[in-house]
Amino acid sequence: MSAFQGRDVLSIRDLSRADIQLVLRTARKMVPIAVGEKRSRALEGKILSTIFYEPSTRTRLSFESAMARLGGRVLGFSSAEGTSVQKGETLADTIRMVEAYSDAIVLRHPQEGAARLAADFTEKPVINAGDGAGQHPTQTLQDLYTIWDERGSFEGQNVVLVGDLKYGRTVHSLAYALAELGSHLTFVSPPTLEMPTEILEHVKERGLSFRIAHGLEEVVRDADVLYVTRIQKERFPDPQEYEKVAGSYRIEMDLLRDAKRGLIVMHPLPRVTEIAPDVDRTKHAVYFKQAFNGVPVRMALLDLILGGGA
């Protein structure tokens, strides 16, 4: 039976190295499946809700498509007009309606906490899509496995994360994992949207070394991953100060032309204007194939959480 089976998936902070490395050798696993040169019927008769009080298009895709490659169904709803929610009903009455209808609960909410809220309402096992500034277990995970998949390991590896490090959620939980995971980090943001400190001392503690940067130039040319973010205007309290950061960094040919040869350009999607369109044609962007990998990666999760193994 696995160490995964029923249970919750809340943030990567909760998962122990050796269930972060049981995740990626099972989403291995499960490319053929993934891309449909082989097929499962792993969990047929389970049924997952998708319940999405935000948008989405890639984490709740990619959901679907990974319970139905393995052989299940998925209901819920992807946004919370046209629902009791709109009636004032409460997550926690939500929850408790979803739970009698399916096996498993993926929320994706505006407020941090709301998962593990929404867990103690709940015996079936919940599956955090992001709450929030807060946690985004799964898109860590992808990012985890393509880091992985491209590059061959984590220690050692010199990661540079850039852009919002302040408000966004798939920084904070990516380098918490990759500390643990022993690779270098170099923060790269405007003055007014640094790491949170207690990331900073997480780092630390672990005994890395780490970089503060306020411009990409100098930091490119050391690089084994790219790992870039859009500056997001949904997560400002205030418009004018978004105004005053956006547009800060933008990925060019110029900017990858003393990169190693190996650097490979991650991004969590949507881009807006962080990446040139050009650099799509480079064998350093993986972003896309990033986008494909949360396809296995939620594959082994559901697998391990529902079926018992990959």
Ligand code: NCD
Contents of the next structure:
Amino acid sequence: MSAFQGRDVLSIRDLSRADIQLVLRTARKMVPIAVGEKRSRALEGKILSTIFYEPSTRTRLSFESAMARLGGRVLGFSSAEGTSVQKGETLADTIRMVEAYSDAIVLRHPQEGAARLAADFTEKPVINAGDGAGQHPTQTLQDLYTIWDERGSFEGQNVVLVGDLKYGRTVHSLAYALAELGSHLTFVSPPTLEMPTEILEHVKERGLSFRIAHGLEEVVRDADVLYVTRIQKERFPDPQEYEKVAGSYRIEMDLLRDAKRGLIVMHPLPRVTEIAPDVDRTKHAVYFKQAFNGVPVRMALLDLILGGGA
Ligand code: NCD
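Having seen the form predicted alone, the form predicted together with N-carbamoyl-L-aspartate:
Next comes the full complex, and the chain you just saw is listed first.
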């Protein structure tokens, strides 16, 4: 039986280095099934619920694709509209219902801590697909897979996280994981959107040095990975505050002129204006591949949690 069977995935911090390595190795084996070259019925008869209270394209669809490629089924909703949430049903009651209809629950919710709360109401595994500005652990697994696949390792890699480091949940989870895996981190954001102190403290505790910068030009030359994020408009209490920082960073061809040959540019997507479209054609751009990687990574995770394991 795999160590993952029946487990919740609420924060990337719940996963040890060995757990992460197991997911990544399993994901690599899933690729031929993810692209439709090989067939699998590993999760036949299993049902996954995807309950999304916030917009999503990639996360929800890649969970669906992953489940379908493994022979399982998916049910759920992609916005609270049209559900009993509109009638005032609590998250607790919704979870208790969905638990009765499925074998595992994937939850996206605007409130930080919602997935952990949901896990208290059910014995079924809960997977956090984003809780407000909190965490996004499955995106991190897909990001780690991408770095491992493209760069071969984590140790000693110079990883620059750019954009909204305050509200961006993908960078919160990723910073924790990369600190654990021995990468050198540089945080680039507007002064008002810096990485939360508790995450910086954690990186420090791991004995790793990190840099904080506000400009990109000064850090791009040494970077092995440039992880770009969207300013999280929907999390700003005041729209005027958003206007002040909107468009703070934009990756253009000029900026990449002095970059290392092997630099990879990543983005969890959706992008707004952070990466100029002509960058897409360069060998640095891996964000669409990164989006595909969500399928084998989620297949691996679902198989480890719901199936027999690797
Ligand atoms: C991210 C998210 O929802 O946190 N998207 C995703 O899951 N790929 C990033 C974002 O919305 O900016």
